[in-house]
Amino acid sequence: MTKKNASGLHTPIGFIGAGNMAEAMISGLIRTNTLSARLIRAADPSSKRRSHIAEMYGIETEADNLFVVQRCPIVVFAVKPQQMASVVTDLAARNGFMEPFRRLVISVAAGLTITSFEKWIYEGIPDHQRHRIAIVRVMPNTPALVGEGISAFSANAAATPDDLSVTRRILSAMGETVHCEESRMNAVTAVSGSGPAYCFYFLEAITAAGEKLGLTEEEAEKLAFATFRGSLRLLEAQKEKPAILRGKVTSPGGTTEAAIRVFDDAGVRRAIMEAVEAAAKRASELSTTS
C-alpha cells in the first residue's frame, strides 16, 4: 500500500496533455505536497514537452495516452477543446475507461460540457457500470500558473462526496476553488476565466495614462502594478466591500472624485457589465457548438 503524504492524497493522477495548465497543476501538486511526483504521470504527443515535464518535476511521461489512463484512477484531461473529442473517443474505443478501478475524470477544457464527456466516455460502457466513472468539469484561470488562480468545478451524478473532496484538494494546489452547478459555468467563465484579461486591460490603460502625463514606462508600470496588488491585499485584509473602500479614498471635491466622475459619465460601469455579459454569451455559444 502506498503511504499517504502529509496532505493525504495517495492515488496516482494522470494528465492527458502536458501544456501550461497541466504543468501548473503538476507543479502545484508537488510544491504544496499534495501528491508525490512518483504518483504523477503525463502523456503528450510532443517529445519536447514530455522531456521538459519529466526533467523539471521528476514524473513519468509517455507518448501513449492509454498507458497513463490505464494506470491512474484519476485522469485530468488538459488538451485543447477542439482536440478533446478525438482524444477521449480514441481512449474509449481502446477500453481505456473500463475496469479494474473506479475513475475520476477531470476536464480543464474551456467550454466543453459534462454531457459531451458522458457521450464520449460512456459509449459502449454498460449502464450498470457508468456510476464507476465520475466526470468533473473545471474552469480554471491563468493565475493558476503562479498558484494564485481560482477554479470553479461542477460534476455529474456519478460523482460522490469523496470525488468532490479530492477534486477540491487537487485544484487547491493552484489556488482557490468554487463548487457550483454547471448551469452557472458560463457566468464563471465570463467573470474569472476571462477576468485576468480585464485586469490587464485596465493596467494597460492606467500605465498609458501615466506615460502620457510624463512618467517613464517603467515608473508608470511600477506605480500601476503595485497599486493593483496593494489594493487587493487591502481589500482582503480589511474584509470590506469594494464600494466601501472606494468611498474612503474618494474625498468630496478631490482628485479621485474627479476621476470617478469621468468613469460614470463615460458609462464605464455599464460597459464592464456588458462586456462580462458578452463573454458569458459567447461561452454559452461555444458550449452549445462543442
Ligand SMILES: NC(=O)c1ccc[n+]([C@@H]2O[C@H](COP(=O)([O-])OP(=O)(O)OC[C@H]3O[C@@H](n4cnc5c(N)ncnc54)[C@H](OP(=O)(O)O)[C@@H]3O)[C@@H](O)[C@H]2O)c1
The other form holds:
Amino acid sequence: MTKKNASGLHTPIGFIGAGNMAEAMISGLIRTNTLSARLIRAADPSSKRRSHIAEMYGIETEADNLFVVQRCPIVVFAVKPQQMASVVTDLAARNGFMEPFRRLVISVAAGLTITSFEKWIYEGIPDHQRHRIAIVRVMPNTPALVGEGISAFSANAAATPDDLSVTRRILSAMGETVHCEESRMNAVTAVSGSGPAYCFYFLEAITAAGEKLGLTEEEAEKLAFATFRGSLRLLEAQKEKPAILRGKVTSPGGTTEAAIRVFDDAGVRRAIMEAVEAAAKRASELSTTS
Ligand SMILES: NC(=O)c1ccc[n+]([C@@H]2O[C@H](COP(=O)([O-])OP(=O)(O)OC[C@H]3O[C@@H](n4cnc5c(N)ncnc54)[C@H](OP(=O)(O)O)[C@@H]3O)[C@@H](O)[C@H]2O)c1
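Alongside the form predicted alone that was just displayed, please also present the structure of the form predicted together with the named molecule.
Now the complete complex, all chains and molecules, led by this one.
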C-alpha cells in the first residue's frame, strides 16, 4: 500500500467524461501538485459541465472526446459503465488510439473488465502495436471526492513498471492505492467500493440508538461521527489489530461487553460477512454481463 505522493508528472492527462469522479481526480491532481492544470484536458458533452470544470480548475475542455485522446498519452475514462462501450468504440473507429506515442488507458468504471477494453481498443490496432497501449482498471471509492479514498488497480500485460508507477501517482492524488490481480476486483468492490455505505449504515444505526436513549440528533451524530473518526486514528496510530483495541475497551462485566454480547447473539458478524459476500457476488454478476 502506498501513501499520498505529491511528486510531479509531466505527461498530459485527458479525461473522457467530466463528472464527479473525473472532478475528484482533477482537483486531487492539481491540489497535490501531481500535475499542472495546463497538462490536463477533459471532454464532456455537457457545456455546463465543461464550463464548470474549466472555470474551477483552469483546464482545457472539449466537446469532442477525440481531441482529448489525440493530445493526451494518458487517458482516464470516467463515463458511466453503460456509456463506456459506445464511447470507447467510437474513438477506436475514428482511429483515436492510432497515435505515435505510447498510451496509458485508465478506466474508473465499476465492473468493466480489462478484457472488454482490450476488445474495444485493440480491434483495428495491428498486433505488433498493441503492447504500446497499456490498460488499467481502477476501483476507486467515494471518499476520493475529498482526497481520502482508496483505489485498487489492475493492469493488462502491456503495462510496464513505469505505467504502474505513473498510475499509482495519479491515483494517489485521491488517497491511497492498492495494486491487485483483476481476479480480486470483485472482492475489492465488496470491501472498499461499497464499504463507505456500510460505514454510513452503522453510523445511521448508532445515531438512531443515541436518539432513542434521549440524545438530540445533533448530539448523537456528533458523538457517533467523532467516535468513528477517532477510533480509526487510534487504530492507525497504535498499529494494532481492531480485535486488540476492542479487547482493551471491553472490561469483563462492563458496558461494552454488554453491547458486544448483543451483537454476537444477534449474529451481526455473520450478517456482515454475508453482506460483503453478497456485494462480491453481485459485482461478479455485473462484470460478467458487461
Ligand atoms: N462517483 C463515484 O463515487 C464513483 C466511485 C467508483 C467508480 N465510479 C465510476 O466512475 C465513472 C464516472 O462516475 P461519476 O459518478 O463521475 O458519473 P457522472 O458524474 O455521471 O459523470 C459521467 C460524465 O460523463 C459524461 N458523459 C456522458 N456521455 C459521454 C460521452 N459520450 N463522452 C464523454 N462524456 C460523457 C456525463 O455527461 P452527462 O451527465 O451530460 O451525461 C457526465 O458528466 C463511472 O464509470 C463509475 O462507475 C464512480
